[in-house]
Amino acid sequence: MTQRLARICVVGAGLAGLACALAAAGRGLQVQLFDEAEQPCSAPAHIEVVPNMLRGLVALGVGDECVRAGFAYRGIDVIDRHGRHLHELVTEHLAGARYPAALGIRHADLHQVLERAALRRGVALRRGSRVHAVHEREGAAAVELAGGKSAPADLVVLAAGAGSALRAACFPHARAASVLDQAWWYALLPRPVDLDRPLVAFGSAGQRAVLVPVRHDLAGIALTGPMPVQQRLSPAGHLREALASFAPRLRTLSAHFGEGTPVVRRTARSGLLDLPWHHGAVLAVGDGAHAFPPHFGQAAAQAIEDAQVLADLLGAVPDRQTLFEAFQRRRAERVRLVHDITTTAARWDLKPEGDADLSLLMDRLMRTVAQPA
């Protein structure tokens, strides 16, 4: 049985929630977003605007309040644990000639100019509304909310993330993202003068930071690191700590990060739910469908992808299992590729070898997303 489309429900207001809205609600169609948080998340951190994640935003009609919110840049910069240059990585124009080729934006900048446009385009946002299951009957779905309440759709996107129990409960078969031995600390601090573009430093073993400028007095750096077998010491301590080990420029940091600085602690993920990402009426997209280190800031492009690609299908395709079989073709082999290169990176710095090439592998994402999704 067909199913035309023109009821969507949204399940989670993270990135891949918010950009599916507003695909959605771009395409016409009536959309509702459920979150179950009562307000906007406002992590302490930066997100990498990177070549093919700022295309994706320009197609969803917000890459000029991108580019106003955050700081572009071309290019990155990579030293050693000394100071030394060793190379520069290579970011490429694919917006188009308006658009720089990426920019570095705070995550808040980046969630609120996706939901301000979700909202003028008529996405309804229900926060602190907890979607707990998700029934079909007779080609006809509905997402059952906390409290006994439910809402109509004829596709439910599913934006929760790899961890939420709705993905469990829609895909009771799929495998759990393997946890790697990886942590990221990330935060934000005073832009250093002379940061006009992003730096990739390296420091003691399995260790690199990444600093990207994000405003024009406004940085936000990322470190990684080996799993502590015990955290004796608080999320700024480590960062304080670690960033001794680093090239002076990266060590001089360490001033800004007293106990009570703001900074979040994840741990690195990697795995890719198994085919089909859709099941009944719900379609996985993000981390639920995808879930990557967060290396070379293919975590959140490869979001927007699935909201570029959902957008084209919406007003191309006439039913919802045409739509399915569609963003199949077009997402899971590019996701693909795109999961070994990143997970690649992650195991590089857990354990470096002898032929690994950072700008090697950078050259190998760029020939893999240098086309729209």
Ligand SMILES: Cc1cc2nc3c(=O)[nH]c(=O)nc-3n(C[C@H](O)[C@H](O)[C@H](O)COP(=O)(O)OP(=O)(O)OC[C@H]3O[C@@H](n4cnc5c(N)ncnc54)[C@H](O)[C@@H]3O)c2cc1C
Second form
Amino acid sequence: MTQRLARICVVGAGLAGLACALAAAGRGLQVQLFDEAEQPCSAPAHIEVVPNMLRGLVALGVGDECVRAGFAYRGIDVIDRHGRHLHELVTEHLAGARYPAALGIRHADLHQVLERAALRRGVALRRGSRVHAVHEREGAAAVELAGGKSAPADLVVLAAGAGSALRAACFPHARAASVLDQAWWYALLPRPVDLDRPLVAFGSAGQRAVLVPVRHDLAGIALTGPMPVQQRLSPAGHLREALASFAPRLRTLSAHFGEGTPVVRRTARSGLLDLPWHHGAVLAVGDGAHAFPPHFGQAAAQAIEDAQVLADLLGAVPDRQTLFEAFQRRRAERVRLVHDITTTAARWDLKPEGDADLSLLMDRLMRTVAQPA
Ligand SMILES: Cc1cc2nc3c(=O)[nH]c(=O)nc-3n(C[C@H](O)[C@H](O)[C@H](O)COP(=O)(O)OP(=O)(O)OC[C@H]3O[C@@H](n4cnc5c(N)ncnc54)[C@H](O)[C@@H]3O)c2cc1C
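What does the same protein look like in the form predicted in complex with the ligand, given that the last one was the form predicted on its own?
And the full complex, kicking off with our chain again.
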């Protein structure tokens, strides 16, 4: 049955959901955005707005605000355990001549930029609203909320993340993303005065840190390493202890991480939702469709690309089924390639061997994402 697209419900106000809501409202559609959390994201973390992600944000109309809120850079330095410069990773200019190659930005600032833009375009954002189910009767879909309320929708964009119960309910045969034996610790700290672009540094035993400027006065650190067998230390204690095995430039930063410092730890996940990414009126996007380890910034970048493609298609296709088919044609193969590269990178971190290394993987990735989504 053909379904005209006028009313869109987006479930989840993470990066994928905010960007998809913005994309749909930009096409003049009526958009409701639901998130079960009462408050917006305030993770003490940064996002690397890598070149293909910045291109997507520019296409969504928020490039200038992101540049103002973040810290523009070009190129990434890589150093070894002793502080020796190994090489420079190239960041291509993909977002157009007016924009930098890439940015560091605070996680919360990027959410705020997207949320403000979505509200300006008329998105109705409902926080503290958990969607329990999506029902369909005679071709009409509705999202079901607590208290027996519901909202009708011609299209439901499911952006509820990788671990959501709603994903499992909407796609009952989907396998859960696998949990990799790797964790990431994130924190914010004052920007070292000489840090004007990201620094990737290797520590001992599969540990790697990325230090990223996010504002003139602030930097983000992301440390990755094997999942500890026993959680004997707090996240801040782990970060402090792990940095001791890095080059002096990183080691001195450990003084910033007292027991009260907010540090967030995430487990790396990997897994693609089996095709198709749609079922009934529901289209899965973001981590719920493709969970990647955050290597090369592609977990966030691919969420923004989903929204960019949705914006293109909502302006071009006549009905839901055509949209689903076109979305899959544009997204599935590209996302599979990015998934394979980032998951190989995560495994390589844990066991560096064979002929893959991070700069080769980064080259392959850049060739893949340099093409428009
Ligand atoms: C601390 C942190 C650091 C990160 N760093 C990086 C990085 O450096 N590089 C990178 O590429 N990626 C990074 N990521 C991952 C990146 O942010 C995600 O890949 C990207 O945001 C896409 O996620 P999402 O929007 O699909 O899902 P999520 O961000 O998980 O958002 C899902 C949202 O759905 C809501 N929700 C879930 N179920 C329901 C329901 N039933 N009803 C209503 N709402 C619901 C949740 O409350 C949540 O707000 C990081 C994530 C975090 C948390």
